[in-house]
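Take a look at this one chain, the form predicted on its own, written out in C-alpha cells.
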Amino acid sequence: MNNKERYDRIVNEIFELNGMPINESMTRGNTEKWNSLLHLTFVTAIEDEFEIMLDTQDILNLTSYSAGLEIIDKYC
C-alpha cells in the first residue's frame, strides 16, 4: 500500500466517509465534520500511521486534503 492509499484510508475513517468516494478538492472550511477536535484526531491518525512528529506549523496549515498528501511527502 503506497502513502496516498494509506493517508486515503485515514481520511476515509476520520471522516467517516463509509467508503464513499474521496473528495480530493476537501478543506477545513468546506467540510462540516472538519472542527478542531476532529482535527487533533486527524494529525494523530497520520502521525501514528506513518510514524512521524508532525511540527507545529505542519500541523496548523493541515487545512485541506491535499495539504496533507504534501505534509506526508515532505516526511516520507
Second form
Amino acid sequence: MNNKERYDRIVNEIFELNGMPINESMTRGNTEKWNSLLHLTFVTAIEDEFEIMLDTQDILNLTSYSAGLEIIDKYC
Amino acid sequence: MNMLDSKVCIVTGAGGGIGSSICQAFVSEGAGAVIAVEHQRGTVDQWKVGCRNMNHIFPYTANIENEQEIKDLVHNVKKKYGKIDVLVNAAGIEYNEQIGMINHSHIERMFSVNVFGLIELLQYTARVMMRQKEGSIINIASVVGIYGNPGQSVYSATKGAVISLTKSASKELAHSKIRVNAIAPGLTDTKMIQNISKEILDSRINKIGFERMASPEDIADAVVFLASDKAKFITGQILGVDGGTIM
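Could the form predicted in complex with its partner chain be shown next, to go alongside the form predicted on its own?
Following is the full complex, with the preceding chain placed first.
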C-alpha cells in the first residue's frame, strides 16, 4: 500500500465515509464533521500510521485533504 | 511497592541541583526510566556515578529553546518506551537585575528557557499523554512568581507565567486525565544562589519560618508526590515548598 492509499484509509475511517469516494477538495471549512476534536484524532491517526510526530505548524497547516498529503510527503 | 514503579519520566534541567535531585528521587521510588535532559553533554554523568539504580537514568542532551530538539526528544522517548508517564519541567535560568539595569538579552533568554521552551515541551508531551488518557506534568515555578521579589522582576514574571500556564493547562487537559501542577520552591541551596551576596542571602533566610534554605531533596520529595498516583485527583495546584517563607 502506498502513502496515498494509507492516507485515504485514515481519511475514510476518521470521517466515517464508509467506503464512499473521498472528495479530494475537502477542507476544514467545507466539512462539517471536521471540528477541533476530530482534528486531533486525525493528527493522531496520521502519526500512528506513519510513525511520525508532526510539528505544531504542520498540525495548524493540516486544513485540507491535499494539505495532509503534502505533510505526509514531507516526512515519508 | 514504590511510588513510581515502572513509570517513564522526562526531567529537564537534569544537570542542575533541583533537576538532578528529582531524577535521583524518581529512580529511588522505582521509576522504570528517567530521561535526564541536560543542556550540556556530561553534566548528568557528573552526578550519576554512584547513584542508586543509576542504570535507570538516561542522559539526553537537548536545547529546550529549540522546538525541533524538543519534538525529537518526545518522539524518541515515545518510540523507545511507548509512553510518557511524567514530565518535570525543571530547566530554568535566572538573572537578578534591578529595574533600570535590566539587560534586554537576559529578558529574552529567561523567557525563552523558563516559559517558551516549557510551553513547547508541555504541548508535545501532552499529545502523547492524550492518547494514554493519563499523565502527570509538573512545572517548577518559584515563590517569587507568586509574591514577587526586589531584583527579580523578570525572573518572577517568568515564574508567574509558569503558574498561570499550569492553571490553564490543567483545565484544558483534565478531560484527557492529564494532571498539571507546579511546585513553587522557596530559596533553595543550589548553584543558582552562588552569586547572591551573604548579606542578601541572610536577609532572605531570615524570612523563612524554618530558618534555613530548602535542600534540592526537599523539592524532589514534593515532585515525587505529585508525579505519583497518590496525587491522582490533584491538578491545577501550585504547591509551595518554602519552609514557611514570608515575603
